[in-house]
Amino acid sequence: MKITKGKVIVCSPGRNFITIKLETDEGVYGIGDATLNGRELSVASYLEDHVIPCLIGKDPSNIEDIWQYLYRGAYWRRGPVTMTAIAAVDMALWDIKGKVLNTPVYNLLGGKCRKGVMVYSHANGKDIEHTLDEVGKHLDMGYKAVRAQCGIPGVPTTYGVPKDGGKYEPAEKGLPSEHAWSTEKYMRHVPELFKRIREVYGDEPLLLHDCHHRLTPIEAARVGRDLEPYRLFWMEDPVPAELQEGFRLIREHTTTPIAVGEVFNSIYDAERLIKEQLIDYIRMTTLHAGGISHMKKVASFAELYHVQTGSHGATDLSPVTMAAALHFDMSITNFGIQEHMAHTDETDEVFPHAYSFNEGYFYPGDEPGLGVDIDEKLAAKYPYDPAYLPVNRKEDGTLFHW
């Protein structure tokens, strides 16, 4: 079998995606997911004008292979735009397998370590209440773990809180708009929040939150040491990671347990936190980390030191990565809790998929290969909307971590 064509299909059903479509000389095709979220089209250039033409002719079958091929043939290696690539072919190579093969991805890494997949999905408000009430809704539909996060008196715009009461969509039509942050006033105001959820739901929901890499590590130190009595599943990018010894700073402050890694795209980039065991789950994607194969790696090496996956499931995934992601979150001995984020209905009808939700779990489904397809006659209806994430601003007008 070799490749003998690949294609970059393009589109918006609500939010831009890029896929990779590769196809074989057997008829047997494969997809993958490409969406950098605000960057599209530099993968997308990056597929056609560099990854695929040394593609065709290839066996598809030798993954591992044509994986090291694209990461260390190119020199300039890592780098979010080459990772997000390499992640698309890969997820369409192991789905040509799976095919070939007449069996689910997940057979092909090792099989079922579990039932199903916990995820946790998120609830917004306006206000501690409104938040509340979504987190309650959350809970009535069959989640078990929530991420909560709400607005912030005195703040006008808050990291993920809708402005139309709305499913919220990070990325916003035309270029990037301006927020504005307060660190004080956020740190006086979550640990309220975490409360108020106690108070009125008990101990037994799994409680998620994001501080989106806005504090310092003295600063998340304290929020983590401050919201230790609600007991978090866990805090999420507490600051940038790349000053990675912050991470002691925080660990000796405080056991609230700590997510860190969705802009990761190397193993590498990871190392040390896992290694001296400054983290507790690394949410690296099967997207922009290098796709299954690397992730494989990941879990692996992070295993050894007790840390725990916890791979990013946002809206600016297309559902072609949420089936990779439950191929490899149930093949993994290390597995914590997978993000879920719904797409739009537009976007199941382009990318048709057998994943599915029951009472807290999502299920792989059993289709061979990932088990999702996308609809090309319907994708060509959503064509390409320029959408970018916002920056931050300080109050005094700083630039800030967004």
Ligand code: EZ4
Contents of the next structure:
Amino acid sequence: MKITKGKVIVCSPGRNFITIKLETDEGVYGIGDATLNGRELSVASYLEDHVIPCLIGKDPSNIEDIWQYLYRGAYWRRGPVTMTAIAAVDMALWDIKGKVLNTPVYNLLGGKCRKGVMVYSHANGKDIEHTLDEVGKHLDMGYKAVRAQCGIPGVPTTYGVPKDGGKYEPAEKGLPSEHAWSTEKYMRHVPELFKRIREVYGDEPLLLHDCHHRLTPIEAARVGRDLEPYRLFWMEDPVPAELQEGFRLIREHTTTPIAVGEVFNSIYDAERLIKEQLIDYIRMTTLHAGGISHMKKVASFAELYHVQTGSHGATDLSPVTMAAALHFDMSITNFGIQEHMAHTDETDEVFPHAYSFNEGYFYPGDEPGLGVDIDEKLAAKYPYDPAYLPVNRKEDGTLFHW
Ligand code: EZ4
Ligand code: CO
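Switch from the form predicted alone to the form predicted in complex with the ligand and print that structure.
Let's see the whole complex now, leading with the same chain.
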């Protein structure tokens, strides 16, 4: 069997997505997600100009060999663009293998470890009352776990909170807009949010919160400690994680579980965090961290150190990634939870998929391969529409982490 053709499909059904489609001489094709929010076209070029030409004529059965060819063979290792491009190819190859063997990808990864994949959704509100309503709506929809984010009094824009009251979407059209931030105001406000959620909805719902890399270790230690009475499932991205050692200080001060990893792209980004048991959940995804093949290694390594997975699943990860993540989540023993942010109807129409939601759990479906496709004709109706994540400044104008 040989790869005969590869193409990159750029579309924007509600937001921008990059998709690779690999075709073979036996008529079977596979698809993979290559979306890197705000840097989409760089991955498209990486694939079109440098990866696809090397794949033509290769046997798509040899997934690990192709992975190594693209990783070691490029000489330049790691980095979000490279690892997203490799991931896209990897997903497409697993999709092809499943279709050829007429079995869902989770079967190829060792089979099902559980009945379904527990997901958490997002409740975002402009203030505490609004967030309380949103938490209630998601619990009514059947979600067992909800991430709560809330506008902060005196701060005009906050991560996770839509400006216009519509659905929250991290990328905004046009060039990057500027947001403002006050750590002091945030730290005063966030414990009140979770106090109120527990008062209204009781102890049972699993509650999560994303600090979005905005704190220092000692600030994160304080937030973790202040939130202990409300028993969070996790505190996400407490600090920027370039300095893995920074997590030790947080760990020494709080029992609030810690999750990190959505911007990681290699097992080496998490090596110390996992080995020294400085985190509880590793949030790397099949999309930005080298595909299913690399994530299997991350999960196996994490398993040794009591670390569970908590795969990133925001709207900038296409339904192709959602499918890949669900097959992967089903197949590993140390799965923790999967993020889920609903795509727009336009996105779901462009990417027909077998996965489904019921009472807080997602199911990958039993179609051969990943069980997701792209409707290329429909995709062509939604051309690329430049959009960027915002940048963030402190109140005095200092450029800060978004
Ligand atoms: O800001 O995916 O947990 N989810 C997140 C996301 C990220 C976006 C960045 O592209 O933090 O909303
Ligand atoms: Co996050």
